[in-house]
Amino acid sequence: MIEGFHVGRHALREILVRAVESSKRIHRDLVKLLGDDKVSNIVTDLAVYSHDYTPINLHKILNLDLETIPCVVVWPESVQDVVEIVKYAYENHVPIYPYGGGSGVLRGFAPEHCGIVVDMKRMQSISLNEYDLTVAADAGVYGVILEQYLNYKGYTLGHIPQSLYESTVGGWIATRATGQFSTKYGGIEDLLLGIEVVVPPGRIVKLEPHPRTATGPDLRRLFIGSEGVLGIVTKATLKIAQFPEKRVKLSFATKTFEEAFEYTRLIIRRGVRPAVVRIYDRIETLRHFYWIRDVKDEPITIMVIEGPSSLVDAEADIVKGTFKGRELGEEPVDYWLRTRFVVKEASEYAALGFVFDTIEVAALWSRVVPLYREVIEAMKRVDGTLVASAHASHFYPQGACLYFTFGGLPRAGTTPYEYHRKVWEAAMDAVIRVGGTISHHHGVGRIRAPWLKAEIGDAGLELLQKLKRAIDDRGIMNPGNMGL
């Protein structure tokens, strides 16, 4: 295993140069295997691929405190290229870090031990099967490209994460992603029918798409949420739906956050599936809908119902008859649709020393409201916290996802990283205490790894570790991620 690098603020250039020096042999070997247009070890490329979108990384970049740097970046163009890369890494004990859009927010991608970054974005093929209602896409296809292509053909995937413009098909599977329209269309685990993965020592595992299969444990599921620690996803076959014929947009104001939850619970349990449901607490209502004059102290709920016209009309009638809040019309929904991909706040405030992050969790209905209260109070108790808020954004007959936001200024003598860690500790401990799950759709990464055992238990973690060793016996696949 190659010794890791740690980039400090006083020696950034020197250590980047060292990384380049140490990577010369790997670079030379990979150029022989793949060709020089698919391999790079120039300093700017190594710096770009040293981190993902994790918000605390903004402080590391601004303070030149980056802790990670790869040795080489490669851009495979075929599954055979990926096989050759994995074979080389296995034979030479070199770590591999799969890379999609780099939009992860939990340091699931962090080349701690130098190694090879495998950027999948040159694998871009898309194949539509209109009769079977499926689409096969290479791992490197951007989400927005896939969705626009399907829309042009009269279909939708219905998988619209906030990272749609940055994330890729392979990244969605690796992180067990879900999208803003998930209450109707489901998460990536509901859409995946077939998968192709390259695992150590360089073998292709190909699981064909079927509407359902009972051939033992479903190996597809093994790779959903595996975060690059078992193999590299190269292709997936996904379910698609016909582009919605009609869309109805509704919004409501309620006296309390809890009241909105109860109306939504009653709607979902009746079998109605709005594509989008988002309930904002008072602080997030003020943050997102400050321009609506008369609802500043009332939580707002927005909904999008879409599909065949007759079904949409029937579902809208049930929603209006069940949700007792004050109707606000389409304007709040239109505003959300226009701004839903804007994520500039973290980068705007980091330069001022402000630490900002989000934490998504989930729980059964009976625990959702206690979970909201406990996590908000836990985050507020951390010295330096200036704001702690939440909205709910994914709903099921049995429960819902809560998406928390916190921000604060570290007190004198406290680093941004210490403050950030304390808030995460407070929030995760509260989730475990209430009985929620520590992650709904962002995954585990290196940030949540300390709490994985508390959620899945000793036996569960031991099984996961055994699976990791059985598939990746030399520990080359994203070592350290998820604590594995």
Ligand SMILES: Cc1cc2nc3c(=O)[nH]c(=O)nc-3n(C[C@H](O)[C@H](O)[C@H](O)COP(=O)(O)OP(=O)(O)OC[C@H]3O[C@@H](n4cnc5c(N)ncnc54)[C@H](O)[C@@H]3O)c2cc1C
The other form holds:
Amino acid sequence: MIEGFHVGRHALREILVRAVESSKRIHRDLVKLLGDDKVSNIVTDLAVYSHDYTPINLHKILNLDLETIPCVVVWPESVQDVVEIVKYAYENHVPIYPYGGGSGVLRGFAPEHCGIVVDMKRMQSISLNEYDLTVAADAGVYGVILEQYLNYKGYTLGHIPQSLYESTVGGWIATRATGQFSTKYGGIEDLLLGIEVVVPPGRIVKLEPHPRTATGPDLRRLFIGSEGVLGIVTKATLKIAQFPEKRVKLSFATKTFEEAFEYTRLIIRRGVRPAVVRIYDRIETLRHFYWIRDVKDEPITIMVIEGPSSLVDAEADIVKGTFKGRELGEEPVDYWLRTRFVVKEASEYAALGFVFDTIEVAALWSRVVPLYREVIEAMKRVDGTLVASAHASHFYPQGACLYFTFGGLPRAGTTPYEYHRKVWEAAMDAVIRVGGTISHHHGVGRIRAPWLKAEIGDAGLELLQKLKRAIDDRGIMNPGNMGL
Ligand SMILES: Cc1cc2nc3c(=O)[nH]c(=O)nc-3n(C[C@H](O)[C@H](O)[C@H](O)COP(=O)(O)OP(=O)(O)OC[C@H]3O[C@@H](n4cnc5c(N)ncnc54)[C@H](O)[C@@H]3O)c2cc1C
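Next up, the form predicted in complex with this ligand in place of the form predicted on its own?
Shown next: the complete complex, the earlier chain at its head.
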């Protein structure tokens, strides 16, 4: 049995033993199909593949409260392996849970039934086409591997999520992800040209890359944001860009958060596309930039403008002429560039009982400021909340994304899960009231599923359910995710 798990933790031990017991037949069959080096049902693997990165899971892990344990983990090495797995699951009515890097934050990956976790990370091939400016990558390629490879060759994908080191190409597509440099390069939906997906009962859907196509509804889009409920993404062809010749780093302090939004709105509507724009409210300015001595109570905005030298200079001139804040130079941007992948706070605080999470939403410009105010107030009103803050991190001519953070200590008699749920309810209800979208880039998962209907409407949800049934008639693909 797993070391350390047995001390007074009989429940978990029993769940794991039961999972191994029930998995015996599936394990034996899959070993026959794929070979034993691609299949595991040992308890340590089952425990590790029981959850994704959803912050509230940290409390579940610390309380050894893992109610989602798969039965088998498989590591396919080719699209043919994936076809065999899906065929097997279909014929035997066994659920499949696709897994990329496990960095999802909404319990999109949560093996609630005795099913097969399909970890894509042994599918690792990358093929660059410098003439067409495209890269084809297997679903299991980690973001950091792809970006470093492209940089070495003189290119960039421009898709740099904070989870670059722990997320995969397949996961990005499945969650409709976007990166920190999205204001210039776009989200994954803007980069995706071609895709290969295995759908039940084990068929390969292959959509070749084209600069554009008008061949009916775009099936590529069906799989962007499908969160493993329709099929398993095995490969994608993505747009790339030349590695930027020049980078200009700017930062500003403004009297108010709202003022920074207004300057940014004016800049973006003029056609300027800084790769990075981040506007921090007062609390987040203190959290990240406490070390800047002459910034007291002023929200900070940082920007990175990159591309061909002359274009960057022209964009920087427009930004400087439009953004009326007090210039703070390059240092805040350098600091952000150095620390942007550091996320250790979340795990440090969970051990102290502190509940923390982030909620990213978006709205048209006319609703951004009301959205900020309403969501902050709603989160603060929940008993136990100690901090509620936000920054804006992705911009469009029509609006922006707000990324909220909350933290608190559940009151006596309240579990971390109840407190967490209450803040989510308060925030989601506020977003719907103001008319924003309930997710900008993390997706729906099991956490946001209750609000999907409020966003897409009765008819929209019915259509999604019909699509799900048409493609996955036996309901084997990530059942329960997105409420489907
Ligand atoms: C610290 C941190 C920072 C983050 N920063 C960002 C950010 O900047 N931008 C952003 O968009 N997100 C961010 N996220 C969220 C997360 O990284 C993204 O959702 C990411 O795209 C998930 O990729 P993954 O490979 O880890 O997928 P997983 O977590 O493994 O899976 C996510 C979902 O996709 C499904 N899935 C995975 N692979 C496949 C596949 N090949 N085929 C079909 N379905 C599949 C899973 O079943 C699950 O439902 C962050 C998360 C963390 C923990």
